[in-house]
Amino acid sequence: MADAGTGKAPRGAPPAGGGSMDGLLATKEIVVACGPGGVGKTTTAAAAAVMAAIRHGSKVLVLTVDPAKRLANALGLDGIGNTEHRVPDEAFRSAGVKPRGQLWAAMLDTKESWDALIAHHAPDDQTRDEILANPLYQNIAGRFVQSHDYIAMERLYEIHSASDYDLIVVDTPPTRNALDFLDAPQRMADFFSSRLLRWLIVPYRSRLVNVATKPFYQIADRILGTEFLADISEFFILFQSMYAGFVERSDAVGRLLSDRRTTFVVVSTLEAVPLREAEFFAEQLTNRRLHLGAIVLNKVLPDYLRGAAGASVAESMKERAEEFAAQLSPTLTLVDPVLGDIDQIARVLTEVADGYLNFQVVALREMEERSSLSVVPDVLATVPFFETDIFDLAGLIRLGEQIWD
């Protein structure tokens, strides 16, 4: 039974997770996929979006803020950027399905998004043009104060506010960065109201340098140059003219993330390190009163590996390897005399048996890790370890079917 205050299950209790991804996504407008790197988060986010378009008849957008560009290839697109592109119906037909809805995809272009943000928040055309023309802005736009994380939240809010999509699935950077993704709007607002920033620009705003700061500026002028410092000051003075808009939008984004229409899906494998990271993020979501809709456990070994019957067969194969090899040798010799070597056959049988038993140890450890999850989501889904990488729409559908019901 979960603790009413934290949403956590007692350590060692099996997770509840009795719902389905189908039901979860049917009631949400925003799904934020997050988790450690290298666990299949991008493909899981895309697969969830694909299934919603196929099954719900929804107009779905998958938005990736991960710099990796794997998504376009998997969706059969030549390339994606800041502008949303529709996945053609032909791509679905080639995968053997007919979607009831539409699937669109976009990947965050940080610089382009910042330019659009400046145009939106600038108090007038002159301020907008001065910021866009400022040398400092041109050189560092998209690379300062966790701007990638901040602009991702801006882009999400902008797309959702336009109400063009029934569902938006967001693929975030790896876990620790995903926390920055959540905190970025408030951190940006804090930065533009910070004492350090005011201390830096006040002398240039007033054209007066007081006694306390004059030595600093004299040294800075010699090292960096007066023109560079002037560019910095002009840049931040202009940016502060948009402070109210930043704060207002930050509050709006925070409300959107905590809205009942938004849910988070944490993706992980059952390996110890990524699973602990995933638990950390799930706990952070719970502590922030954000909705933890699902945990998707990827690349899980099949259930049959945990069975006692399979282990018995493997043990018997090891113990009687030479006996079985002698029985197999005549048949294999007919195929190729080289294959009939009894010692070689026995070694192969022993290695195969050992391999099976080793996999069983991992499978049992995975089951233990799963049962010890400390956070209870609405949905707990597992995805088997696929023999091949997912590189096309058919593969995304195959993955999606595993998590959907």
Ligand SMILES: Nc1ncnc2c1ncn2[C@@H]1O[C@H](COP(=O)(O)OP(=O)(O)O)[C@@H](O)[C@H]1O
Given for the second form:
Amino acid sequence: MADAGTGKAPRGAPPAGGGSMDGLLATKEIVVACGPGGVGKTTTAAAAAVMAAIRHGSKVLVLTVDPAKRLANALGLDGIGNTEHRVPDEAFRSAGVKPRGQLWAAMLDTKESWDALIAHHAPDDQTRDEILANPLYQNIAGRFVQSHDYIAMERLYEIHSASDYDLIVVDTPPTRNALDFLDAPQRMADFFSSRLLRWLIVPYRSRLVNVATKPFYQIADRILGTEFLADISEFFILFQSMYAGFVERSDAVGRLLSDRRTTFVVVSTLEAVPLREAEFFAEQLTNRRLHLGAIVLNKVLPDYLRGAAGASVAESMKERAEEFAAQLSPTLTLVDPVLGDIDQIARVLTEVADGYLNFQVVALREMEERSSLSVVPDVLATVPFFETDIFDLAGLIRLGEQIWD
Ligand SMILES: Nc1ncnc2c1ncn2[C@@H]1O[C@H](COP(=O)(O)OP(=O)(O)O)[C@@H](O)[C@H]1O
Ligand SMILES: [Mg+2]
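Rather than the form predicted on its own that you just supplied, could I have the structure of the form predicted in complex with the named molecule?
Shown next: the complete complex, the earlier chain at its head.
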């Protein structure tokens, strides 16, 4: 953090960006990992939670959205839906560490979460059962007004208020627009106080007698079936009893995001397109007075690629490929006579050297991108591109160590 004492940047000066994830996670209760798709949000969220459980000795939950199958397996999340589940110490032992705290994990099940939300808001058991059994509800619960975005934040709220985690790290859904889930609580509140909805809940029968709308309903009846219209009507009438609760709840969820205990970690790669998107997102967070805790630059090419020494070797390998090939040929022939072909060896050397030089260009461009970052979070972390996917605790710890100090 820019100023470890107060957690605030000195007045007038931009934050130094010199803070650590260790410090950030020690002072926050909710961390929202967000950013463009495919950059490593889910992995980073899991790695941050793992580290906090190991190092801080706290009770940590990672709420994942779309973990890759093998990662879900590693966290013991296979087919368990919304249930929070403790990652056994045994799993940590296999990775060679002994956590001081506890790591819990849960996956976001949209349908299950909606059902729970209905149960929470329904005025009585009968209304609850009727809504849950309503075919329209069943059909749209998974798709309802960007329900995925909203429900992720809603679940976060629910867990935060109902349980005793010291830290909750929440992964975000792959949205078309990273801002969608920030707007989701407001959109939900707007929807439940909208005129469209009021109109929809004017009882079906009384709408039928309205001369102006009659032709519409006659056609709709024929196309969709009376059954469907009745379902719609019934659904919204049942829902009516829950509007106030929904609006209040959406407001509370929105407030939680801007709470001082909540911080956002924006994950990106250093490729131009995702980075611009991440930067825009980080700016939006700041504009909305949400806390931009960290930017994690993931899958970054290693430092050595930018060094002059490697480039000199590659240049010389290209220029003197024939000569080096002739020197290598006898050794390779000893391994297998077909490997001794001087022309082939020279070609391979040239290609390898070219490949190296191309990577160097990308690595240099990445650093330019990095230094052109216009937003300065408390923590700026860089994670190398590992040679394999990250699918187990050991991998998460490896990544976590990169972002920690
Ligand atoms: N630093 C890294 N090095 C190598 N592979 C990575 C790295 N970070 C993430 N990955 C891999 O990239 C893929 C996408 O990561 P994921 O966390 O699911 O992205 P997102 O949630 O942003 O869509 C996964 O297969 C993951 O193992
Ligand atoms: Mg993901």
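Whichever C-alpha set is largest while still superposing within 1.5 Å between the two forms counts as the rigid core. Numbering follows the first chain given and starts at 1. Quick caveat, the model's predicted, so the values are computed rather than measured.
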Take the rigid core as the frame of reference and indicate whether the C-alpha of residue 344 shifts by 2 Å or more between the two forms. yes
Core superposed first: is there a CA shift of 2 Å or greater at residue 273 between the two forms? no
Take the rigid core as the frame of reference and indicate whether the C-alpha of residue 380 shifts by 2 Å or more between the two forms. no
By how many angstrom is the Cα of residue 76 displaced between the two forms when the rigid core is overlaid? 5.0
